[in-house]
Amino acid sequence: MPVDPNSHVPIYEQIVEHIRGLVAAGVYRPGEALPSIRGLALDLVVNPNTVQRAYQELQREGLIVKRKGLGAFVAQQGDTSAQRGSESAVLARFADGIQTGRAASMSQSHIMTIFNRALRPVAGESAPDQATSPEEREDS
């Protein structure tokens, strides 16, 4: 789990997003134990309070449950919660990008072209099924 101390995103939020993504992807399944706070802090070379804060946020979201003396576990509906949380995070980033584009006087079609370009798979990934807009076909 990489954390970037130079990112504008606080480290605890990076941890939350990463664990949320792992749960949404099925790496951690409902009922499965997460790494201990101390163990994860050592692995990431961060203060245990940072991991504690991330776990508190995940618990607040309903993604994990803490069991006294046993640790943190993915909640029974944790996968559903993780998916909702991931969708909310993606939506917020899209909204930020749209706001940035509008502030730069970009048209909606230009913003959509950029969005579609961003959806193109990274080299080596398989292409997802997606419709392309007329603007994107013109760009190709």
Given for the second form:
4 protein chains.
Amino acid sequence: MPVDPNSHVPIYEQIVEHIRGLVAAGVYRPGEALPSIRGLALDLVVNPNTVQRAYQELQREGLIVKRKGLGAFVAQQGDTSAQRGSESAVLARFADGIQTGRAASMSQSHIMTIFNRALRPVAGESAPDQATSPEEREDS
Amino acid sequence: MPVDPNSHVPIYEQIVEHIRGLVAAGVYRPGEALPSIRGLALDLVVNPNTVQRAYQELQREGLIVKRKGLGAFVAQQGDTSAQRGSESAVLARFADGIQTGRAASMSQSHIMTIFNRALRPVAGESAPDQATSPEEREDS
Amino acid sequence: MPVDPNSHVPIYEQIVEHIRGLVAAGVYRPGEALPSIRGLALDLVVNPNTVQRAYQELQREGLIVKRKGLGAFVAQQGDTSAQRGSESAVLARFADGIQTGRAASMSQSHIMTIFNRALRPVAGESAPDQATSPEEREDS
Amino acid sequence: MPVDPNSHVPIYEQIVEHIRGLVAAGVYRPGEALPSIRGLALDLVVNPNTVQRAYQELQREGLIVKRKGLGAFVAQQGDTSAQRGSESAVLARFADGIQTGRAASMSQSHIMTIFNRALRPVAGESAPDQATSPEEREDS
DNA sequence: GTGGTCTAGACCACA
DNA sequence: GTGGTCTAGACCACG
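Cool, the form predicted on its own is there; where's the form predicted together with the DNA?
Next comes the full complex, this chain leading.
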């Protein structure tokens, strides 16, 4: 239940990204039913309208289809399009961070160092490629 | 002129990061005068109130000091604190991207691949260090 | 099987128009039995309640009569009243389209051009009377 | 002020079509400001949220752009895309009517007769190509 | 003043 | 029960 009402990113978009991640991860598979709007709203302690808007966006994205009286379902190629969507989202954040770093005249290697620190929140920089679990981040 | 209305991050915060980047990069050095609010507002095609708010934030952050009738100046240790600030901003974006990727069950190496793609927007991997900004916008 | 969920016009009304068309076309003649509610529901991949409601409407319209335990039958002057009904339905859509076009300040001839394009979906104007349905959906 | 709350087509979509028509007709030209959301809501005796949703759709269509604090404006190629949109809307209605007519086994010429009756609500069929003003239609 | 989001609660159409 | 729409009224960010 990862919604942060104090984030700059609207709640409905947090839900969009969350569900997109779940579909990309295969938690919900094509044809499978998603949580009902009202049900998810109860879970997230959020107004049904907000979830409704998130589902509307997901439908526009072609990730889900809704059928009146039945519920919402993952679309046929919903999984692959969710993966593409998640990749773009990740890439956008990375690109944004890189641009910020460059604007502050950080060197390429400095930026990569920071990235590695983000990959392995606790361990030293010499550690191998495996990451310990990342803390839950919450922006505002 | 790196302001993007239609971004989720408020314009005044974009300006804060922009100036912080310039100070971290040494474009403005401790003791040096910053652009006037009105002038910067014209440059960025932005309302002076918005720049005003950005300068407030920067002052709160201890990065700049305002002197009545003279304008705003970079604070004494402004450069180092700007560098620290920029680093955290970059790290925060990276961490956010990584978390998003993990939520979509991407592998560590997949995430690193995306990061490398963000580092080198178009060309092959043999040509490092070109830094044109990759287009990727995620909002509306 | 001409039901389109995702249309603004309710499914039961689509069914009403469908049946009215079949009666007007003489597929079902006065006195003849209509398909059973359950059977039609299976055909249209639709909830029996929905078909039930459509039959109610048709009965209200005087187009069909229901006889307990026997099913629904085309009423005595059902065919002519179906023809009148279909004509008004067609006329209503045309009038609506014309009004939309005029609101967009289309000329009379422009509107007639569009109508001809609708009459002959793909081919040139020399080949009349092919009646494949043109794809054009307007909802979500 | 042409909103009909009892129509099958949602109010926000009626507003979309109305504005699209106005833009297509050149009443609002590219770059020009549209009525504010709140103002239009007052005019139409409708909740601001409803107008908001209409404007959101129009923005998705690329017909308008919104700028926070400034208002909504017709997009650069908004006029041409509005014309295309209006044409599709008109064509969709005509195609729908034609399909309905054909389902009722009307002849091509019968359908054309009905269309001409819709074009000239009052006059006889022999009248020339000029139409008297069409009555305001309101469906439900 | 503008648009953007959210809540609370209502009614409808459909299954 | 589901989703779809609408209202009333609130707060925020921006100009």
